[in-house]
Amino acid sequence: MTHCVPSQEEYVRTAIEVSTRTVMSSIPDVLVVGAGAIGAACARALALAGARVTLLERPSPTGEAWRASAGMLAAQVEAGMDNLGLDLAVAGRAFLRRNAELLLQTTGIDVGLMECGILRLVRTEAEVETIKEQVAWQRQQAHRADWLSVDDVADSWPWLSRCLGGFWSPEDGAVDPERLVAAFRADAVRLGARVVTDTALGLDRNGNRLLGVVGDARRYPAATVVVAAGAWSGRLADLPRPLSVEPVRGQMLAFPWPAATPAAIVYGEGCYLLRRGEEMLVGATVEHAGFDARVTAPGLAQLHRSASAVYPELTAMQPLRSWAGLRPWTPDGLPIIGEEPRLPGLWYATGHGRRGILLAGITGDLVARGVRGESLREELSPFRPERFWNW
């Protein structure tokens, strides 16, 4: 299954025909719900596709999962040895890398790439083999990967505590967050989109027919709806279906960066550290405490040994600030994304859990296409709604 990244030629001459064309498009009104990750790269590709985009922003943000996130495009590191997760991601680390460029120069907003790579320390026998074999696999796939052998590690990161090696993944990153979510929704702005400020209650709808969206303020009149809410999506009224979609509490830490240490990304048992700025992000917890968005001191701690057991030098260190965030998790840990076949006009983009930065791209893309009424039958199958909920 390959899923195919835009060139820059190719998103240069779709906005040079989106500009001259008239208001009247083919393309149906589309309103997206919810204005992270997701919702702003979709309401940016839809634009970009000539659709009138609305983009419905919830009035009091806190707790979105791209506020608990450092951005990792740790599409190989994370991946197990399976294709559906690792085409996917391995699209959206490409969409990313291939427009963070085009991102600046549109909106004049350096979303931060990290070209790094991304090491993975192991500490015990078993999982020795297990990565060896995870390495062995991806190269077959041919992605590169790398077995490090205890000293390489040793002299490339002599930092970081002895461990029994790691697995290298020489293409994977990171970006920041906070500035690519404000370069997608200032792109799509640019492209036409209208950002409203809203909570969406539920659909809109006669029966089997999508009439738009009704928000706390008024009704929003649109024959096509993306549900790109993460960890809300679930909550909106008269869904044709439950929505396998559940918050999962992410809590993260700030260090101050050692002097005279590269930039790195470092993977550990239960965290992960890297650079942005003069901080070192630590991250993150995996609790499942419904909507609450609260730092608790046990899960801090727990974060903090973590990344003490990665970095020794972090144990008597004093965190410079800590926050959370809440992910949307679907019981298979795959997206939801496609077409409802139950209620024509309204899709899902959601259910990214702790990859929603990593994806969200390349799952704006697929959406227009397929709002476009492009075949996406192949490419959406792993993610079609329907997998949940089927009765």
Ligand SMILES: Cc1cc2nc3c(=O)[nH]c(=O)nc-3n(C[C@H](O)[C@H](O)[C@H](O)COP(=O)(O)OP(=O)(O)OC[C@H]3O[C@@H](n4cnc5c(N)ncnc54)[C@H](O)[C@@H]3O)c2cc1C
Second form
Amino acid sequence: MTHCVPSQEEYVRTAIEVSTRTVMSSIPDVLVVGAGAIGAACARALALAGARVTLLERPSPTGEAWRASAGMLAAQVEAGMDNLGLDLAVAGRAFLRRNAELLLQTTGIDVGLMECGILRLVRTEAEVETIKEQVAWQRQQAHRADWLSVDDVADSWPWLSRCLGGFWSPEDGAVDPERLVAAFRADAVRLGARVVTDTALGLDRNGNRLLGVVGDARRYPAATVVVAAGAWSGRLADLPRPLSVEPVRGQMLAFPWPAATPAAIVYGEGCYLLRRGEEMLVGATVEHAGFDARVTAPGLAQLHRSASAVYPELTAMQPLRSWAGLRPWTPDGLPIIGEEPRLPGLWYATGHGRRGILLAGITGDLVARGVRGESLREELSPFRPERFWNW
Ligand SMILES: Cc1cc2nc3c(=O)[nH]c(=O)nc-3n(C[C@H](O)[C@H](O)[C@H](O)COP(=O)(O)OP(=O)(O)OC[C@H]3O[C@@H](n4cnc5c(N)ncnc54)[C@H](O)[C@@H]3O)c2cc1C
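Can you give me the structure for the form predicted in complex with the named molecule, which would complement the form predicted alone we have just seen?
Okay, now the whole complex, with that chain kicking things off.
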């Protein structure tokens, strides 16, 4: 299964077509619920594909994942041994790498792409074998990945604590998630999308016919609705089936980035650290805490301990700030992307868990192609909504 990323030429051609189109109707073709990472990316891709798009975002922020996110493009270091979703993750990374420059040109927003690679430290003998297998498997799939010895790690990252080796993924990296969302939104607006501030309460439907969305302020008629409300997606009323998306809290800490230490992204046991600006971001807890997006003393203490095991100087340092957000989590760790078979016109783009920044652009692209009528049966099969609650 491969996922195509649109070329720069295709992008420019479609953008010109869209910008010269006359919008005749006041009824939007597509209503996207949620202007976070996924919703904003979908709105941009749909507008680029020629749809009239309305992007609905609620007025008061409460724990959105994109605001809390570290923004890593950890396509390979986070791939499990089953490698489910690896193709999508690699396509997601490629999409963002190719679109960073385009977004800068069209919106003036620099999404802060870091193409510095990601190092995953290995600390137990058992993990050494697993990671070596993982590296070998990824190389067989034509991905760049290396096993680094203890000395390799110590030579290149002398400021890290001793370990048994490392998984080096030179293609992985990061973006600034807040800037990415701002850029997707701005580009969507440039292409004709309308951003409306209101809370979606539920679907507006007449039996098996989708009419649009019921908002807090008013109704929004739409033939096509994309549910991209993150951890809150399943809370929309009148969905045709329960949505298997639950909030999973992630707490984060920031310390000053140590002077003279080069930028890096490093995974340790139960934590990662990366440079953004002058800060060292440390993340993240993985907690089922309902819709409570507050930080907790035990959560932050655990993070501080884990990060100090990677970078011992942190032990004596005080964090500059802390925050938390709610990831949209599915039971199998894969997103839900596709049209609801029971209600034509209803699309889901949610449940991206800990990889929604990485997967935002490619998800938008897939949704736009699907809404436009392209058959994506094979590409979307692992992510189809009916894999849960199929009775
Ligand atoms: C601490 C932390 C660290 C992370 N680190 C990474 C990382 O390094 N790399 C990575 O790829 N991913 C990371 N993630 C995950 C990533 O942030 C999420 O997967 C991604 O943000 C999900 O995007 P989303 O648009 O589905 O949800 P969100 O980003 O939560 O956005 C949903 C949007 O919908 C809006 N909304 C909700 N309900 C309604 C409604 N009823 N009406 C209107 N609007 C509504 C919300 O206000 C919000 O703006 C991290 C997440 C957390 C919490």
